[in-house]
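Next up: just one chain, as structure tokens, the form predicted on its own.
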Amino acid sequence: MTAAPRTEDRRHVVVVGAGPAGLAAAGSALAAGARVTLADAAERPGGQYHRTLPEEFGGPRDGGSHFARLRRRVLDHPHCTWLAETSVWALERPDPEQPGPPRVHTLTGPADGNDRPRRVLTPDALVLAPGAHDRVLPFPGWELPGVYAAGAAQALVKGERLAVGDDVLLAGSGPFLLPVATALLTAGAGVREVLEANTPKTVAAGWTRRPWQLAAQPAKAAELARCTALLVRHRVPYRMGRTVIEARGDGRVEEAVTARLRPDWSVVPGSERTVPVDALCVTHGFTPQLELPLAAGCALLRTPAGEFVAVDADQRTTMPGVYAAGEITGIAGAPAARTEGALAGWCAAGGDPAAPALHRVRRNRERGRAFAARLAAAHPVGPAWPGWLRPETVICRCEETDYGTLRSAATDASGAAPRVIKLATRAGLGPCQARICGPTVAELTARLHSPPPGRPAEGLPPAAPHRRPLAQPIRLGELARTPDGPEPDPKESTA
């Protein structure tokens, strides 16, 4: 009889992010015999998809769902360390010439708290599953109070039972508009209408190609049917080929100007219509959180839907010992993220990549990738959207940099390099550090000055909107302080 390995002798897998992908990765790595450290900035695992009101505040007791069972299996496992409210602010490769995963620098505690424990984790393998956040294209007035990213509005409903307004208009592109509308209606908000920017022809062309493949997504079809039924019951119009091109108001949003769009998202003249609202929710897709993959040195893959982390058949990135799963490898929804996470966790833990149980996982992963491609084709961002902008339209809300200033800098041959534009206009230098405006600024400046001028400064990597020396904000005192001690063991989980 062979004795079970001691905890300290087990392969150590660090998983960053506890949404559907990260939680599945942790469960799979534990099943493969590893010890796991699971870190997330939130108090509870689940991410945005599984966000609910806490039970102590009257939230539902979700004890029987697949997610609830997986959460218990992971957090109660004797070889799992759960680090709640933990920010991974840096990845460090001690010797860039040596293979192996980077060391993981963490801070645990509320973002505005003092004396947050600082630790350095040294994994045998690292799984990155940080997820994505809303992408919102700028338009005149989008900086007004009362204009929300759709994900933020959904989070307020799910986590706080707060509806952002009584007369809400949803606009943007993608199926995410539907669950947000459903959440708002369930919370008692009045939803005036839902606007999908792409035309019916574009959406139909993307979704109806190889229609038999949709049979593999029965859960999504059921969710679509539930959302559609609720919109019908509340008589909420769902219009395609129309979007919000301006928000107006005195001190906060009071009305939205909508317009009909052509397939390239240019405005059809004379189609403008004014709608009174007290809140406006917008989303134009998702931006993967690529700070940590770039810090780890992972290569990116450019696709029609944007840049994502390049992975192989086992979710392995181009950096040894680093795996990626979920929305940083492609936007395909929670089921696909869970599948990728399960595969990444198993392989990161040293599990047999030829195990028979992985056949179905890999088949589902391929279905998820096919769904991501279909989603990108049905709901693209039209190239003519900058036509909505005016010189005074704010692009960077933190620093109030407007389109006119950005355009002047980008068209100046002597100062159009990305880092020069950042310093000259301050776009991306505010509190969000370009997490919101970065992709938009990069796209606009590339269009205004193509090809991008200049070369990277000697010794620095090429400028990119997601490349940051520090992945999360950290106080100077915390940065200067030495780590607080060794890695926590499972008994020291912070939950």
Ligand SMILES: Cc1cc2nc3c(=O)[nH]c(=O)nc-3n(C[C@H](O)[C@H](O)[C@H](O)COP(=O)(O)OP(=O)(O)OC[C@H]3O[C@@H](n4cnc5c(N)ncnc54)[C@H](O)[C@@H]3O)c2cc1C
Contents of the next structure:
Amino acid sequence: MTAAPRTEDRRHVVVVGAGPAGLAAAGSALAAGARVTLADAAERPGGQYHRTLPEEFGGPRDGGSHFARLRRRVLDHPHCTWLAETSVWALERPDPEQPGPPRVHTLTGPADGNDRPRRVLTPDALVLAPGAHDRVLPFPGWELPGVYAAGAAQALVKGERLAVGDDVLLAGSGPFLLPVATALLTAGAGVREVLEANTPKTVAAGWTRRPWQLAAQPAKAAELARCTALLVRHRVPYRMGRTVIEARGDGRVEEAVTARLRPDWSVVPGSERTVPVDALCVTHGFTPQLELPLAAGCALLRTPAGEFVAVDADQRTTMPGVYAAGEITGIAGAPAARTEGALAGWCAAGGDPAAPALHRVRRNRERGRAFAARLAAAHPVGPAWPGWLRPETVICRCEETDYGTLRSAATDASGAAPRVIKLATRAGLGPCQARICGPTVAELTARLHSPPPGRPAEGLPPAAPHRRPLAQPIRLGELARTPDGPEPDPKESTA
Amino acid sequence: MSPRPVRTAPGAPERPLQITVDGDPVEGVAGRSIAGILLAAGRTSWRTARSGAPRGVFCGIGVCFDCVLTVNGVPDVRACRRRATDGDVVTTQTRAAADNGEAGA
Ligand SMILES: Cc1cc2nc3c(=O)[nH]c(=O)nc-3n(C[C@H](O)[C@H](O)[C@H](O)COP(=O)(O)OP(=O)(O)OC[C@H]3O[C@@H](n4cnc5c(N)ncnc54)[C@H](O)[C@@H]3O)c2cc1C
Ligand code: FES
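Let's see the other form, the form predicted in complex with this ligand, since the form predicted on its own is already up.
And the full complex, kicking off with our chain again.
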């Protein structure tokens, strides 16, 4: 028998993101014999789904859950380095002569601080699992304080013990509305209505085509059933084919205007209703956080639900040594993200891709994919949604670019290239760098100007809503500094 | 009504802390973000956009930059991502003042 390899001789797998996908990836990479560095911008692992309360509020209280066991197994592992509060702000590709995954640039410390230690990690393989954020379509008044992305309400309740209001309206599309309603109700907040924009026919057609595939996600189905039961118990109406088309208020949201929608999301005239609210939570699906995969050079896949990282049967991206898992490869919820992570971590660690233990993981991954396709079919964004925009409706929240300005820039033939539109209207040039408005601006300009402008300008790569040179903000002072010291050793974790 | 705190886990006594916001003391509890403390104190907005329109939390997870403010002299800190510490000196920002100090964003 040979001795087990020393930590420093093991294959080094860096995992970015410690949500369901990243944590599972770390777990299976460790099981396959690698040493793992797991980095997350948050203080605690769990990502958006397993958002644990800080210790001050009683700490993690799910001692026996699958997640709690996995968290302990990963964080306590002798070959794992856990980098809490660590943002990966850039990936640097080695020169073409030098194959291998990119170097990983990190900053550790309180968010947006100015003296955070900088480190550079050199992995043998990289697993990207940065997740997604809510997509919110614009409507008049969506910039008013008190209008939240549904995920924000969820994060505030689950992570901070804060209910966003007592007269809350939830609107948009997708099953995510249900856990948000549940969390608010459980916290004692008043939820007035939950509005699903798609009509019952669209939703039913999406979900019940190939019903056996739904049975393959029993955990998700049971969770949604529990949420629905809670709505019924609290007498919260769940209406389909209706949405919020306007928010009004003086300095903060006070009223929402809802309206009935046709299947294409055009408004049924005369169906408008004004309801008093103190908070409005909206979600129209999720946008994957693609800046790291793009920085690594990974190819994207265009699907009806948007663009995602293209991966093969082993979760390998098109770049050697770079794997992707979770919501960046498709939106299918936490169980599917976990399955993808388990497969990605194992393969990134050099584990045998044909190992019998992987059979079930692969089967579950295929089911997760099928679930993602059904989710997208059941909750599409109807093409007629721009009907509720007015010329003065804000599209880019940072730069306050309105629909009228965007429309005239896009329909002006000379200003049709995406970069020109950006410069002419400033849409996407603000602090969020188009993370929020990018998909919307891309969709609106493509529609306003047909055929879509395709020619990249000045020999640059084509403008894409997700292309950003830096994945996370970094202060100029920090950028100018040389990285601090070597890579951390296992057990030198930052938490 | 404004956003409000909900009961915490039994057996977990809250540890109070205090920050100042534009010179005014604001009570909070340890474990919350600066955004959480402001919301719990009844404030839904603390920044103004270019036009002067008020802004507060929108995405809640560090993506939209609507919630930025200055913490202990450092501008453009995302309030939803920054855990509050006792004695933090917070000042609110207008967009005009926020246009520096950050590369790439
Ligand atoms: C705000 C929000 C709340 C949600 N709440 C729920 C819920 O309650 N129930 C539900 O069923 N689904 C929820 N979802 C859906 C959720 O996205 C998925 O079901 C699941 O969490 C996805 O897992 P993941 O591992 O792919 O990504 P995530 O869970 O999103 O994990 C990604 C992790 O990567 C980290 N990260 C990202 N970029 C970087 C970087 N550059 N450097 C370092 N770290 C980085 C993030 O901090 C995060 O912890 C929520 C989504 C959002 C946006
Ligand atoms: S609320 Fe979006 S960054 Fe803080």
